[in-house]
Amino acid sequence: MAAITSRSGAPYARIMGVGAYRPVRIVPNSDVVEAIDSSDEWIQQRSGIKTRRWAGPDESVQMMSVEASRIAIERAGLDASQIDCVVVATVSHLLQTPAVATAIAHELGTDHAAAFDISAACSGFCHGIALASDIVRAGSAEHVLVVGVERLTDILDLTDRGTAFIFADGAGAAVVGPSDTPGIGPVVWGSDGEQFDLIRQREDWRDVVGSPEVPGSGVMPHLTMQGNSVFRWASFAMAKIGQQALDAAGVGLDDLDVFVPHQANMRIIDAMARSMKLPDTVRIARDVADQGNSSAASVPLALDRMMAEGDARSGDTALLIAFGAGLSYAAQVVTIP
């Protein structure tokens, strides 16, 4: 029997550069309250959101991803041809196949990079970082581009009081590459499928496309969410996951500089910080107030803003954590590039 040759990559992996794209259109609460019979005060009390970014006709999933990726690649000091693999986390690329990652890789000018999409909803970017780290350390690729992107307004019911004011659009990207020292800690991830229905696409595609004789005769499926149940689950269960990620990386609370949770809701962010007993010295991402909840894009968008505003500095130790539909979750400690 023939022996199979194995290979190994870098001893460690790190994030080399981060980039972001935010849609041009800024939508204040006043633009959404009438359709959901609500008020600016109610929205801010419930979520902390003041404005959100909604994509225009020309701001597609691919376009936003490419713009964010170009920035990340430039900040990493690389050329696009050096990207060996592209991982795109999204639930709002509306073609079942092919993966949008392949089109993004081509438009960027990569040299036949491996490219695939992953569907882990709001936790997708953290899943992608975990995969990229393992890929680099295994030697399957030297530089991996991870994109979190959503155009959720395509699947948003603007009359749904539970979701219309929350979700938003945008893209964030990070380049993961080799390192001589640990730059990405072990991932702590999992799922709670017993609560599969708390955040979901409301209609099955088979229920909206009509009969085989009249394809396309239905309506677009929309997102739905049981907000109170998600709040109770995320506020406390995710604090435990965050602590597990710190423990796995050998990082104590006093060593943590930055906390970048999924930007789901300001109340959830605050509850997680209290449950984890984060010191006052830890700087916390609160991008949701101006961006809204952009699902898989929320963590890289929040991280990019913190870096741009000086709240996350090169060499800082950061905890990333995200959770969403499924219910799926993932967390890891990283070094800010």
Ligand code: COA
Contents of the next structure:
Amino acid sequence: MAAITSRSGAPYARIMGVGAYRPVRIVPNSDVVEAIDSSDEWIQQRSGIKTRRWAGPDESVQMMSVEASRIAIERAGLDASQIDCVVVATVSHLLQTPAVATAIAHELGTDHAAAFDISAACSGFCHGIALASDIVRAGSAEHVLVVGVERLTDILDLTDRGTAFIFADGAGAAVVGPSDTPGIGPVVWGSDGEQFDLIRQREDWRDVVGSPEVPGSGVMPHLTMQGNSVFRWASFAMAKIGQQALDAAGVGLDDLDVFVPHQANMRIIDAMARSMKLPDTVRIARDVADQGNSSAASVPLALDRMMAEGDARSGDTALLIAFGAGLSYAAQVVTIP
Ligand code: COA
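Could the form predicted together with the named molecule be shown next, to go alongside the form predicted on its own?
The complete assembly is shown below, putting the previous chain first.
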């Protein structure tokens, strides 16, 4: 048996830079209420959402990703040619293959970076950060670009009362690279496939397209969600996961500066903060109010905003947690770059 040479990378990994792209169009509740027989008051009370960002025709998954990534790479103090792996978390790149990550890597000007997509719905970005950290520490790449991007309006049924007012579009990106000190804590992640149907694409593509013998429906598959069950799961089970991520990183509540939960819904964010007994000193991301829920993009968009507004400062300790369809979840403690 031949001896296989192994490889090891940096002692630790850290987030080096963050960037974001928000679609230009701001959509107020008044624009969505008619089709779902709702009201601005109901939406604000149930979700905390006042406005959301919806992409225009030119704001594709690739375009938004490239814009966010360029900013993240620049803030990391790097050139795109130094990125040697690109991980894109999305559920709304509607071309089954190839991975949009390859096109993004090419447009950015990386030097033949490894590039692949991951599908973990709203928890995709935190899965990507976990992978990136391990990739850097294993030496498989030196600088990993992680993108969370969605154009959910392509798969949104604007007449569906349970989803039309919640979901949104956008992109966020982070560069993960080597570090002499720990900058990304151990991930706590998992899934509960027993609840596979709670948030899902309603129809299988084969039922939509059909076959020459049996034509399909021809109707675009849409997102569907059993909101009440998701709400209960996210509000309570996810607080425990957040605490486990803090414990795994050896970070106490008093040492935590910033909390960036998935921007699902303001009531879920508040319920998690209460369940976790976060001290008043912890600054909490509340980007959902005017961004909506942009799934894989929500955590990096919220993080970018907190950094821009001075609520997350360089060296701060932040807890990231994301959760959604699958059901799947991932959480980790990170140091703000
Ligand atoms: N506008 C106005 N009324 C609505 C409505 C809408 N869009 N959708 C439902 N309703 C009404 C229902 O008809 C029902 O009325 P009734 O009491 O007279 O029968 C009432 O509101 C409650 O319906 P329900 O479906 O139980 O809503 P809810 O209280 O669970 O709220 C959500 C709906 C979607 C806001 C809530 O379930 C939620 O926030 N879930 C989590 C969703 C989420 O964040 N998902 C992302 C995770 S990745």
